[in-house]
Structure formats: C-alpha cells, structure tokens
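One chain is shown next in structure tokens, namely the form predicted alone.
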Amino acid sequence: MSETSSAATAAPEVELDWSIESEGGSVVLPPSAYVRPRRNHVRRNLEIIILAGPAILLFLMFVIAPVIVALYYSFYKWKGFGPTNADNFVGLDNYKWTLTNPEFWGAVGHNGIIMVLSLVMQGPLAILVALLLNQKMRGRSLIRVLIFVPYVISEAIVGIGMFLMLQDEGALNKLLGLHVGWLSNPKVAMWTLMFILTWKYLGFAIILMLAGLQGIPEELSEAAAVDGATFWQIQWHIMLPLLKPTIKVWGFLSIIGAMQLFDLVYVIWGQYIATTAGVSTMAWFMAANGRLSGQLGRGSAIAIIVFILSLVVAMIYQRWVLNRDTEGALTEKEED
C-alpha cells in the first residue's frame, strides 16, 4: 500500500479554534490561556487546605468531637466512670428532666436578663468613654491602661474579692453604714451581678470601640469641624455611624459571653445560693446538676441543650445583624 493511500485512510486532524470574537475582530489566544485557570484553581484549593487545615483539625478535635461525645453520654445515666451499657441507658430521660425543670427555665430567664442588661448598660457607657478617650488629652494612655486592668484580672480573684466585700457584714456595708443583702436579697443580687460584670468587662468593650475609632479617618471630623459642626454633632453624625460594625461585633461577643456566664456566679454565690438569690445561669445549672452532683450523663444533656440555644441565638444574630455589613462588599459574583 502506498503512502498516499495510507494517508487517505488516516483520521483527519482537527484544528482547534483558539480564537474569540470581539468587537474589533477575532483574537487568537494560545492553548496555555485555557489551562492556566484550572491550574490556578487547583493551586488556590491547595493553599486553602494547607493554611486552613490545622485550624479545621483543631476545631474538629476540641469543638465538634466533645459535642459528639457529650451527645453520646447524654443518653445514659452515667456518673463519670465505668462503662456505658444497656443497664444505664435512659434514652431521652435526661433531656426530659432538664426541659421540665423550672429551675432550668429560671436560669434561661436569668441569662436573658443578663444579656439585655449587658447590652444596655455596657454598650452606651463604653461608646461614651471611647469617644472621650479618642480625643487628645494628657494621661490618655494611663487612663486606657487603668480601664483595661479589671478585664485581665482572673474571674476567680474578682469573685473571691467581691464575695468578701459584699457580704451582709462585709466592707461595703460597714463603710456605708447599711445592712443590704447585696448577695442574698433576690431583688438586689441581679443588680449586684450586673455591677460586677460591668466593672469587669467594660474595659474590653472600651478598647474594642477605641480600635474601631482608630480606623475612622481624621479628615472626616476635621472637615465637619471646618463646616461648623460641634463636637457632639461630629460624634453623633460621623463617628457613631462609622462605628456600627464594631458595635455589632461587640454585641455578638457580649451576647455569647452572657449565655456562657458561669465562673463569677459560681465563685461568688456557690452551688446552692445562686438559685435562691435569683442569679443562676444555664452554665451554673449544668455544673450544679452534672459534675457537682455526680450525674455527668444529665450534665451532658444540659450541655447539649445550652449548645443548641447558643447556636440558635448566634445564627439569628449572624443572619439579621452581622450579615448586613457584608451586603455589597463582594466585588466578584459568580455568573448564573
């Protein structure tokens, strides 16, 4: 067979068209231009895996895994030692006991009160102090340090100090000549707790607000001052609107902290007085009826319920408050 006949029977070569049509005519692109996006996509995914992999692994080990283990033990009448088997399997009894316990719902209500009062009391005060400290004045750095000191003190130290000072025969009553049950009176104990929380965590809120104010260009306030705006007009119409993202982030942290409050309540009021004083929280209820009572299975069920409530609150806040700050922030959108 000749070379011409074999060439005729061979499959014809197909030339790929690497050109694209444009208004000025067709533009020919090299084949590498079509391979490069795929390589960039693979490289980007590899970078994400390398950089985010350790964080995801730690999250799975110290967050997701404990939740799964707690969920497992919540179906057993488990005391913290020994095996789990069919003899101590109780199903949903731990959840039923928790959800039908009025003390638990009282603790949920106390967490709600602490959450609202924290936002109402700490937020405006922190914003006001931050706006004042954002101005140039003598001793500003020293004032910032002194305000932040209570936040770095251990909760155990603060709790013991407040417990000794606020007893019926403590230093505060003797100093003021009063006989107020700051810790035992249900009408006063919640306000006592809020005073302690405000004193303890106000410094963190102020520093966070100051960090947000540092990101606002000074030219805006200077231009408003040149136009004749007063100090408070500048703060109200310029600083506060631009500070909203920081305020929302602080609000989220304050809400989560209020729902997880345990250490100060336990150190100051102990295992039994918190309920009668009206300051019990969900975390305190979990510890009192779980680890401290030798019922770790029941405590695990309470922990799962608290986790679900906190997750729901966080998702609602994320959806209706934080999510609005990201609308319009994306510069690229995927084509349908």
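If you're wondering where the values come from, they're calculated on a predicted model, not measured in any experiment. We call the rigid core whatever largest set of C-alpha positions still superposes within 1.5 Å between the two forms. Residue numbers count along the first chain shown, from 1. First, how it differs from the form predicted together with its partner chain.
- Comparing the forms between these two forms, the C-alpha position of Leu309 differs by less than 2 angstroms, with the core used for superposition.
- Taking the rigid core as fixed, one finds a CA shift for Ile56 of 2 Å or more between these two forms.
- When two forms of a protein are overlaid on their rigid core, residues whose CA moves 2 Å or more are considered shifted, and Leu46 is one of them between these two forms.
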Second form
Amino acid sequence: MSETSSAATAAPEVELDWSIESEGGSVVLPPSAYVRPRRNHVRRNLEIIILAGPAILLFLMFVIAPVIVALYYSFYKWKGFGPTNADNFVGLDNYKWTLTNPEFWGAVGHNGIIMVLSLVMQGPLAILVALLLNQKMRGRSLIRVLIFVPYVISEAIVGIGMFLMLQDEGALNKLLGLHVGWLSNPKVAMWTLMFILTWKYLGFAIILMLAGLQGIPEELSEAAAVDGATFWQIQWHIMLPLLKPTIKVWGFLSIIGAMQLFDLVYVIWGQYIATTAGVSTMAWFMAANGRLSGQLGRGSAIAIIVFILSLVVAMIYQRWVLNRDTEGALTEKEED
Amino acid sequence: MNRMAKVSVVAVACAASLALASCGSSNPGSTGSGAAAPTTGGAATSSGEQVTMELWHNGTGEKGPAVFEKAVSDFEAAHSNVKINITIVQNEDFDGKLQTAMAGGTTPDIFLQRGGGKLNDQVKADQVMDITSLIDPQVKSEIGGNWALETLDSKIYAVPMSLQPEGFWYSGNLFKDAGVDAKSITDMTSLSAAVDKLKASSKSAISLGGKDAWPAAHWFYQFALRQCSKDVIQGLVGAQNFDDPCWLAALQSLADFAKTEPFNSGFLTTAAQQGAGSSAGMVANYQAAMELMGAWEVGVIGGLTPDKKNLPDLGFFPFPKVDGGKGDQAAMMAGADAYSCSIKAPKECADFLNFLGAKAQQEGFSEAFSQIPANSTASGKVTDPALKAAADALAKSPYTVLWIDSALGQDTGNAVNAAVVALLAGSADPAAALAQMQKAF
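Now show the form predicted together with its partner chain, given that the preceding structure was the form predicted alone.
The next block holds the full complex; its first chain is the one shown before.
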C-alpha cells in the first residue's frame, strides 16, 4: 500500500483523539485513565457504524446479495418462477452452455472491439478538443455546453432517435440519397454503433479532460512560454504529461462503460438481431438469453461470467495502469 | 400473440388488505418467505365475503382499457362483494412482468394467458387454476372446440377471448393499382408473380418486422404448416426435435422465397407494430401492400392509420399452397388470447372468467379489438370484411396449429425465432438454421 493511502486512514484517528482531549478533558466529567480509551473506542466505532453503516448495508443488499443469489440460481434450470429443487438442478450446465456458445464469444469480441475503438477514437479527439477549449476564446462556454449535450440525453431517447434516422428507409439515407444498411449490414453496423457512442460520450471525455487541464497551474505554461516554447510544444511537453492521470481515469471509465454497454444496443437493435448485425454485447447477450428467453438460471450464469470478466479487466487496469502513477502528476515522481 | 403498441401502464398496487392476502400470500417457490400467512382469499371464500382481485391485461390503446373497465364494472355491479383492480401492461413487457410477479409470489388473480409452452410452464410451477369443473355449461358449449388451445392433459386452464388465424392482410387499393387480384394468389408461383407486380409499382410488396423476430419466424411456421404433415407439426412439442425432413424443407422454401427479395428494404431492423415505420405501420400508410400476420393485425393497423380508424380497403387471403407439401394446404395457424386465474385466486375469479366467456362480453371485446370472438354466438359482431374473410378461412381449416414459439415455450421458441432471423439475414443457410434450432431443445 502506498504511503498516501495509509496516511489517509490514519488521519481521522489523530483528529478524533484531539477533539476528545480538548472537549472531554474539561472539568465536567473527569475521565478516568481506563474509561477514556474505551469511550474513544466506542465512540469511534459508533461513528463508523453511523457514517458507513447505511452505505455498507445498501452495498450488501443491492450488490453483494444479488451476486450471491445469481450464483445460486446459476446452478438451476430456473424459469423465473416455481421452486428450485433437485429436479431442476443442473450443476454447471448453464456455464457450459454459455462458454461453449460461439454467440457469447462473439459478444465478448464485440465488447473488446468497442473497448479498443472507444479509447482510440474518443481519447485523442477529446484531448485535442479539450486543449483547444482550455484556451481563452469567444463562445467557449457555449461550445462546452453544446459538446456536453449528447451526454445528458437519455440513452433510450438517443437509441430511438438514431434507430428512426438510420433505418434503410430512414432520414439519413433519404438525405444523402444512399442505400446503406447502417443498422442491418454487419460490416457497417459496428461502425454505426461506434459513431453513436463517440457522439454521445465524447462530451463526457472532454469535460473530464478540461477539468484535468484546469487543475494544471498556469505558471507552468507561462514559464515555458517565457522560455520560448511554442503553443504545441507547451501542450505536448507540459500539458499532456500532467494530464496523464486524468486520461487514465477516463480510460478506466471508458473501459468499464464498454464492458457494460447494453441500453443503446438493446434499444436500437432489439432483442433478436444484434447478433446478426454484429453488435451484440455481453450484457445484451445476458438479457436476450436470460430474462427475455425465460431462462433466469442461465441468465444468472451469464451474469456471473460477465461479472468475473469485468472484474478481471478492471483489476488489471487498476493494477497496471491506474495505480502506477496517479500520484506524481503535479509533484515529482518519487519512486517509479 | 403480440398485439398492441403504445405504452400505457397503470400501476395498481395491492390496496386492500384482502388483496394483499390474496396476491401476496405464501408460495412454496424458491424465493418465498415461507412463513407468510396463508391466504384468506383462497378458494374457500364464501360468496358473502368481500373479495378483491387483481387483473392484468395487455389491452393498451384507446378502446382496450375502456372495454376492460366496462367489463369489470358490469361484473362488480352483479357481484357486490367483488372488487377488481385493473393493471394494464404493455404487450411486449407482459411476460417478463408476469414472470417476476410469479417468482415473487404476487401473481395477479386474473391474467392474460398465451397458452402453449408458456401455459405448460405455469401449470408445472403450480401457478394456474384448473377451471375445468368451474366453467359454466352454456359457455362451455358455446366456445366448443376452441377450448383445445387452453387445455393441457384434459384440464382447462383459461377462457379464450379471441381467435387469431394468420394469413396475408393486404391493401386493396395498392393491389388494384398494381393490377393484382388477391383471389389469384393460391400458390407460391402466383404469390411471387404478385410480388413482382407490386414491386414494379414502387411500393414495398410485403412488409416484415424482422427486428422483433417473431414476425419473421411466422413465415417459417407457415411454410412448416404446408410442408409438414398434421402429425409432425402437432406432435412437435411431444417430439422435441426437428428431425423430420419437412422442417428443413420449410426453411428451404423460406430461403428460396426470400431470395426473390419480396420484403421491404431494411426489414431486419423494422419493428413489427411500433409507429408508422413498423411493418404494420407501412401497410396502414400505404407504404407496403401486405403483411403476413395474425388476426390482431386489423386492430393494430387501425391504430396506425392517420385517422386511427381501420383501413377501409384491408383484405385477407390465407397462406398459399406449397407444392409437394405434406400438410393440408387449407390448414391454418392461429393463436388465441385467453385469461387464466392464479391458483391462489378466490373462486369469484372463475365466475369472472365465465362472465368474460359469455356472449355479451365476447361481443364487446370483438368490437373493441376488431377480433374474432372465441364464443361462436358472438361472431355476429365481426363486421370488418377482412376479418370476416379470416374467420371464414378458419372455419374451413381442417385443423389448426398454434404458433410454434408459443407451443414450444419462451426459451426454445425464442431460439427458433432467432434462427429464422439468421436465415433471412443470410448469416445461416437452411441447414445451419435448422442446427441452431435443434440445439435449443
């Protein structure tokens, strides 16, 4: 564990002792040598329970418990109602069905493609726009708002709108006089999805990058300018390296988003044709083959597999990318 | 099967304590709380005791909610001790919500029943009331042979409201403009000839809602109905396989027909019933000349025309013959909308189903939804000429087969539907699609 994090956990303790000394150490209630540590202890525990209790309870109820329940159902051929018993216990069959299903691996592959393309397409574009928007210029706030608007619109609304516009007989083809199967042609559909995703989430990336840029002290670029660095040199050698932690956090969020992608695909392509169109994702596969097929046991197994896959990806990123130098952005690197 | 479009959900909670007892009682299900008090609204309720029941239906749109409200208030007027709370659930959301309610032990007392494999699953999970002995003798004789769709192991589990035979629903105007006579379409050759003429008139010949998969799958069902003998197609649920060569032949027939590009462009991403761009909407707005669909189509198209009235020039003709097919070439495929009682519902629930099955209500429902009533004495209310033609064709059908996805149940049914979509998308040939379907059992 890094020094910062251990210091952070130690901090409240120190503060707590101080406050108790200063208040409790008065004349009103002369605390005995034995009582004081115990009271402190009790009070600290009470504070932890009161402050963290509700969150932990909610986390247990709505995250941990469903995972355990899903694990339980994943061993049954369960249709969503009726008992689970020896008759419908199927052991690892649901897992076998999923892991030997080429459509599932197709969906995993699509998630991978979306993950990589999101990083490649949105990252550089977002950084570029953020660097420009970080300059003082006219209409800056308006541009910022406009760029952020798609991110605010609900996915379902974006999905329905895009679905209507991009149909074969839809507005886009009519407008361009083309006849492209934007949604139905498997060679095109993934790019359509990527375009929509980029349009929708670019604003979020830009806002994040802008926030990161604004945390960088102006003195640095001013000093560089005084030393004769050009605009692009300043961006490349000063701003970008200092923006690295933000980029990494955005990358993490983007990867998680790509792994979980469901709503846009489901709204635009529906329950059946995402596989045929080549845009199925793991979460879509789970919904289509779980609840919508009336096989909640199988759906649970898919959910567990997706959970593990996502966890592994998240942990790898956390361990190898995010953790390495989140500190050292504005201060000098100490170890690395 | 699927019918309505607009989302209009009225959330009704279990209000009265009696209702709580009847819809939240203990269920020996897996997640059940086990210790919950046994229901007081159980089958033992005497007629004088106050009873509250929950009703879930999928009748969205303008006329649907009204006809249910009227039925309920009429029933409540005749049974002063009964109160029925109505919840409308959008059609495509219905099965999932019902499933969740059943899992949570809050099954509504009265609910829409789709029959087939879905009914079978519910019966196996002890969720549906056996109403065989509770049916009013008069209703029983009037509905006659139509009970078959709601019967399992000689036990009746639901009262059918409407019959939905399937065939082609076409725009008479567009047919006339293209010089096509619907009566001349009797086999695949004449259908293809009609398609060519219609395509030449720059409209889509046949609209297809491939996005929802089941409309595409219905093409396969119809080819199977023609290709497979009665025993094979009616024995599918028992056999649990697609081994008979007729299934491959049906897929081949569909693939051959699809090669002639009869469907609207972009049919794979066309929805079935939502909005003017849907396959039904295209017929309603004269963008496509016809669609293969169940008899709910009359009402669905009626809801999608600019003036929200039934299409005045709508016509019907049955699925054409397929050369060399082993099935009866006049056989029809059909479904039924029905209503079931929860196994925990009070006995007044069966009274309500009898009430729905009787002539008066069947007439009201037939008018409101533009559907063919299951009770033959109510058929006088069928006035739409297209619907009449469908009812006539159904009357001439030597046997009737339920939609294959409904018959096989949600899971296998969905897999079959998805395989047909893959075939039409060109990502699977007939053999591969068959293998994909076979794997679903």
